[in-house]
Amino acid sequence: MSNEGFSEWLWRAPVLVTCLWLAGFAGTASADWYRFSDTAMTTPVELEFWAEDKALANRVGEEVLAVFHQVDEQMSRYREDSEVSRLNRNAANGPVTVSDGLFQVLEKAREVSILSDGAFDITFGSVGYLYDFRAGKKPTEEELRSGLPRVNFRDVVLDQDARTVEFRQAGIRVDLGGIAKGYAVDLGIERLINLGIRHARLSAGGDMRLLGDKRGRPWYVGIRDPRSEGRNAVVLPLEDVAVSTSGDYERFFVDEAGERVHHILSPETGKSVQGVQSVTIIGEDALTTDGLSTAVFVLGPAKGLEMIERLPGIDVVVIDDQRMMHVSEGLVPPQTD
């Protein structure tokens, strides 16, 4: 099917939009939709979800919520009294005991690097601590080849009876921004799941998890066109699944020679990852989701799709460079004599 024909496929179905915002319902207590936001991660929050009344609603967005605020003081680079700021502090002289939670972001990220052959690498912050998009900046090529060296993710070492981590050299910063809103996502489909929640829609920036359908109806989940804010690129419906997007768009800025210089860094080169736009990954969880969508990313199109079909129960979408779509089998609708 030609992408043309896989876009007017998607197309068939209504676009949803919501607007999202803290909200405090007025009146009586009913079963209604309920929404909340917040900004938690550097990234905007977003929870809708149905409940049987108001004051279990408010319990429910304010425990949610405060998961993300958690999830970043455990392990955002940002904060240095984060966990994983100490980690990047102490564990090149020695084995780190750390908490269970980073413990399994560290060896999904490792299975996500094993899996894409380093694609995906949380050691690229020995080198991304070098640029800083607010300002325009990037580093210099002697800054990138003095780093490079420390960009290996077999050098961080996992201890799983021990729960301990260990950097094989000096110098090393794990950076789990690809990988950390979506454990944190996960975690909180778990909180409504405990609350009794049973249809929701929960996302931080590009990850997003579905928790059932939408009471009879499936969740409309739009994947951005990267060259244009307010369009979609298509639109699927889709229900109980993880869905991340990893995008050139996120944060970003045109250097002096008119290049798009973005956040998502190659491990092999430190720089900008060039020849696609967006990537799409749709799976069970957005642990899983999100490392993946950032190692199509960097794989490329051809690559990134002959890796996703390896995986059962894993969908993408790629948007390359051309602004041509790639999609996995499992999107493609069956043909019909």
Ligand code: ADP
The other form holds:
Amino acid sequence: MSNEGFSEWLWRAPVLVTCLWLAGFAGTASADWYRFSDTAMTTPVELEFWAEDKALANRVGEEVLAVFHQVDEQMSRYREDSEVSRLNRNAANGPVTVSDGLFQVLEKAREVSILSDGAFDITFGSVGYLYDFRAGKKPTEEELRSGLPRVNFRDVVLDQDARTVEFRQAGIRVDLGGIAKGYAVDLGIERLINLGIRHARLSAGGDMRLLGDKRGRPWYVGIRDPRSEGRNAVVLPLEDVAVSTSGDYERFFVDEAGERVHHILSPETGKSVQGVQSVTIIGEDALTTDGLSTAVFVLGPAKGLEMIERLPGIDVVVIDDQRMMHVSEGLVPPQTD
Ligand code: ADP
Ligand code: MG
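I've shown you the form predicted alone. Could you give me the structure of the form predicted in complex with the ligand?
Complete assembly follows, chain above in first position.
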């Protein structure tokens, strides 16, 4: 390198550094919509939010997605080392102290069980584990008969003061698959609020919560056609609510008799509930909407709507097996006369 060239480089260097700094600055300070996705709790997790800069957005994305892995590690019954598995192993031998989070989910599960007269029941796991939807396996009548006496939410005794859980009989297995995703979504939203985010959409499979609006307009939430993945049955403009959908199309196989065997089970018979294709609940928090969507699925359109009409601030859309849509009063369009 000649001397002349070297001094020219020296002269240019600050300009170059300034340009790089400006480029970096522009890259980190851009208010925009940011999107992150992941797979956790055996389901796709999707997050979209408005943030003032990219560095903050990356931190938010990382922290919120981490919540779903934490809840999975705590509440999955497929993990031997989860808190739920420990509970399932020990609670028949005496009271087990559990974390605040797990206790909160168990209390909500109990509340939804009472509301739905046992249609929602986390002890369905005592027969639920006999199914393997991927392998197309379902229990025999004999297996169901021997498992059903251990399906009863009243056998899970919660002591609020001691924060302990005890099973009244051996062989009870709780499965939080119908409610834990809603809990995780609520935790994720709490994290978003604490990080200063005001506009967001967060979903884990069929459980979603909206934070604020989409900056001046509502979020448009599609309720999919249960028999056609790419199509919506209806699209609702919403903001600041939780929306949960339970469907018979998520995990299922068709058995030798041509019946759809899917993952929402009747605690009475231990078999997949027939008569409904999907249920969508709209409410304030995802823990509640998740539990209720599974409950209404089991209850069916008539009893399900009756239960929802008794609950202030909760609405429902049921699509039955004739593809008829049933909606609660809060969603009925105003009459034009
Ligand atoms: P998704 O898991 O597709 O979001 P749901 O919220 O309806 O849909 O949850 C379905 C899950 O709920 C099942 O995979 C199972 O783990 C659990 N479940 C099935 N039947 C019942 C029931 N009667 N009560 C409580 N939980 C149930
Ligand atoms: Mg649910």
